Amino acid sequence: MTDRVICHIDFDYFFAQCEEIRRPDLKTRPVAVCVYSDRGGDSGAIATANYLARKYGVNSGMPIKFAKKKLADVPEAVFLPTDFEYYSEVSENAMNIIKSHADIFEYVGRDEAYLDVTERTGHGFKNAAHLAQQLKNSLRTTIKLSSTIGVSSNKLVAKIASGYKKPDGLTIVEPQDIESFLGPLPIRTIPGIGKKSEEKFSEMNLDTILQLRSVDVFTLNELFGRKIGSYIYNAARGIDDEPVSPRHDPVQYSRIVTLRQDSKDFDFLVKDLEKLCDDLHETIVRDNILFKSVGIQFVQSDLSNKTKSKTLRNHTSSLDELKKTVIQLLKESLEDQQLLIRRLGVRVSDFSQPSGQADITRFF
């Protein structure tokens, strides 16, 4: 399937760029967007910074406490709460003008989504070329966006293409310069490749994608198992047959059940409680996705709804913090519950791709 074009496109340090647009004299500053905890204080990490603040060695994942101590010589740095509403207002916006581009559209996240454009380039990398350039022109005048586009012939070339360049880049890797361009890049840059997987190479002295490319399939299938060990194999030699498919992004997912008499006993109510976490976990691993706020329903005995969720510090895809979560919500639920239950339901949303390690499931 080499002759697709396929673009992967990567809103720039997202979070932080929001806040810029909306306050454009943080632009000067370094900015750090932050996921405070619920234990007060400066309990957290930091979720984006911007290219300012990363001078200074301020990463996302990193405690907030250690960002400060890096930016406490710096009096005009900002740290700034997450706005996720924000963020998804803006993300909409700019994923309406990049569909409006698309031969296919596949929302990734919040912040990066494919584009098939075979058709409307003519089959052409130099049309491409245009098209990208245009699609980052409109976002920056319609919305102040910054973007990084990557374009090849399949998916896996265009996100490591995406990648190469940043802030606001554009890469194409034409289908004959697919094994030279990958050839000299670290293998990390393989999507999916993590600390793990990365250390067992540098064991076998191996660090760039050229050097991976002497090991033999059945060598990387006994390290890590058929399905990755192909997956890498594949990956080092820029081959990927996956197609760009529109994908729904859902607002949240939930189950709910009808009881089978109505109640308001904890110990009956759990589990069902407990049946719909299973349920809706095995969704959650399937689509692949991680969940950081949590809620329960109920349909009570007169029809009436009541809700009530709860907000994780961290994104996950955990069973038992799910179960723990809504445990925790019931039992706090039925210390006033006046009617009887009808019926439950369970729900999460507020989503996230997994990155690092986990990515790698992605690309079977």
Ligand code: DGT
The other form holds:
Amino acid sequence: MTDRVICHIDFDYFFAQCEEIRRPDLKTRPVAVCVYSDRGGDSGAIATANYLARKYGVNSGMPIKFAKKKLADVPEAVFLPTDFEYYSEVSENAMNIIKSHADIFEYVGRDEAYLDVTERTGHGFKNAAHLAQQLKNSLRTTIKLSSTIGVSSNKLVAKIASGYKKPDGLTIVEPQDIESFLGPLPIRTIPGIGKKSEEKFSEMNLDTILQLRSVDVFTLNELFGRKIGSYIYNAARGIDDEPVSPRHDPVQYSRIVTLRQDSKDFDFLVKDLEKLCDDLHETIVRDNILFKSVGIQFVQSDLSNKTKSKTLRNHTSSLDELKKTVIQLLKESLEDQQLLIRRLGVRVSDFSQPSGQADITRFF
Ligand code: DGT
Ligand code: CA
Ligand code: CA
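Output block for the form predicted together with 2'-deoxyguanosine-5'-triphosphate, input the form predicted on its own:
What follows is the entire complex, opening with the chain shown before.
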């Protein structure tokens, strides 16, 4: 009974799906969300595209000009600029639903999270399949968001499983099936294995994870160094002990406002700052969070950023302490303030729940 039950959830074609949510007429049209560069015109790249646009060969990272060529004969195709604030709002709503389905919730990014559901499923994969389906339904009915979930006994295989069938997929890989599930998949499906490593393996005539298992750990260590070598060795066998560690969206615990006028006057700034604290504190109370670090941020009149933060002696959720610290930081920051301030922000961090351990894949 030591097996864990872990889900990895990933929202489908996220930015483009957000656009479909607020404009349902887009659902039947190819949609590409673009990050325009400041050079103007069509210079820039595609952030993501819905599955209709992908059918025409439009993909993340592709130059906008190139994507427009692919869709040149499709008059109903739409190209939209990114609206990160709106995507974050959709993400926050979805994450709140996801949290309520998890024993331990780990935020990975705007469209991705891990859930440890071992306890609430009583270590059972039948229950987990049911829970995952319920979670998908709940996101679909309340937010109209489609997502894909992978379920297995560790984070690595749960993540690979969530990438297995997209969009709107649900893939369950029980512990006894892990090796046979992974075997036929291309080596590239192992998180952290990029194009370069894939080429290295391809030169050795290794394409599938099953074939990768024929390479001993010493050879892998020689090729990639010990840390990554042993990661790959274990990953090929579906072995991963990384815990799901409670982690929240850092953006959720910050607030920023554009001032009515640029200023560096303490009495003017402190009013907005207190309002930001009140607002942020509501979220802190709602999520039952204790913080130990408090920071303020200035966006200055030339749009440069300035931040200052302070670590408290103990974890707290006190509004008084938040305000007191923020006001002190404001005073200190204004002492040598040259430029006027245009936007003002507050954030808390360093939460009492242990924060996530670095993922090995970060070393790639
Ligand atoms: P999928 O495959 O259905 O999960 O599609 P996405 O679009 O959700 O892909 P994912 O999960 O890899 O990425 C989540 C979001 O991150 C995506 O909606 C847009 C953004 N993103 C992904 N790749 C790129 C990229 O190459 N450039 C930029 N600017 N943004 C990207
Ligand atoms: Ca996604
Ligand atoms: Ca993702």
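Positions refer to the first chain, counted from 1. Treat the numbers as computed from the prediction; the structure is a model and nothing was measured. By rigid core we mean the largest C-alpha set that fits within 1.5 Å across both forms.
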{"item": "Did K166 shift 2 Å or more between these two forms, C-alpha, core superposed", "value": "no"}
{"item": "Core-superposed C-alpha of N50 shifting 2 Å or more between these two forms", "value": "no"}
{"item": "Post core alignment: F291 C-alpha displaced by 2 Å or more between these two forms", "value": "yes"}
